[in-house]
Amino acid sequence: MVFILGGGLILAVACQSSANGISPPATMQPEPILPGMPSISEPAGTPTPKVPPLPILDADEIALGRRVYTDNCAECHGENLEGESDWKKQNEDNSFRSPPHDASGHTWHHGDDVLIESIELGGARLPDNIGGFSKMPAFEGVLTDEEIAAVLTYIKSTWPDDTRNIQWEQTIREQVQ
């Protein structure tokens, strides 16, 4: 089965990543959540907005997420979240390749609501004018809300803390807009 998380197919085209793919350059740092306030990814000693703390990763949820990922996602996104080779290139049939969900990909550029929608709707979420299509099936009604959340937790558990902080900030930003 295909499991594109984080709008991987559409957003692989729209998102830029750094040269090493692990952390964004300073020009790509997220905007502050509150106007006039720095982002939580800025240097220590800089005032930060009042945001909920970074969620704690639950070991049981990570284990469930790993099982669900292995059963539903790993076939396309790789056993180690590595995605397809040359994932930024489209296939000859104009379909998008499965992106990685480790820190080298771009999943962490998107808040939880976008990632959940990507899982639930699969390729159907993409607009017709995106310049390609996704073969990802919709997992709404296939996976429970708990399983979807667990997959996200598992994926996040593989990221460094600074990457998780940026993704968490994006989640909060999307919720307050």
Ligand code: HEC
Second form
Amino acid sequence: MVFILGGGLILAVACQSSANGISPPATMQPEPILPGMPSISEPAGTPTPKVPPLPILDADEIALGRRVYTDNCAECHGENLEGESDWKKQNEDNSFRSPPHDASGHTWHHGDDVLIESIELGGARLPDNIGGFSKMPAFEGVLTDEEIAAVLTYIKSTWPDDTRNIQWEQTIREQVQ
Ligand code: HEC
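Next up, the form predicted together with this ligand in place of the form predicted on its own?
Next comes the full complex, this chain leading.
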């Protein structure tokens, strides 16, 4: 039995020790890589679901996603997914700046379902009481489900494997909750 952990660490354990599907130990949960970012770790003792191997990204889907990104996202998130300068600061009108989607941002802290919802609903999904607002448009009905999935695949294709592993584990964790 092989478990793929955040950080690209691959841990092989005997099958009988994982018969209950609980792994890995809480002490091996990924820690936040960026200072000041919230940890995506579960509280100690929370069982982590079995994580299937990291999927291989489809080259045609990446190519479609790159086109969708250039046409719809690059004006705010940057041609090279670099985000706006000083993106952690807010604009004078209190609007949030567009974060990067490369590995220097925090897109990879969220599982697929959260990211797809963010793209579908845009800034309207954010609660009123968070001290700012987002000008990101909603893409539900503008892009097809296939295009939204493809743009996410393109974004993932720019991340190193250890970053992708953490995001993949988070995707699985969100799905079983
Ligand atoms: C008009 C500018 C604008 C456009 C166009 C735009 N975004 Fe955004 N986006 C933002 C801003 C500002 C934020 C930060 C506030 C928020 O979360 O809504 C954001 C946040 C996000 C997030 C959440 C990231 C996180 O880590 O929480 C995702 C995912 C995202 N954008 C994807 C996209 C994709 C994919 C496209 C193109 C299909 C796109 N955005 C187009 C401005 C934009």
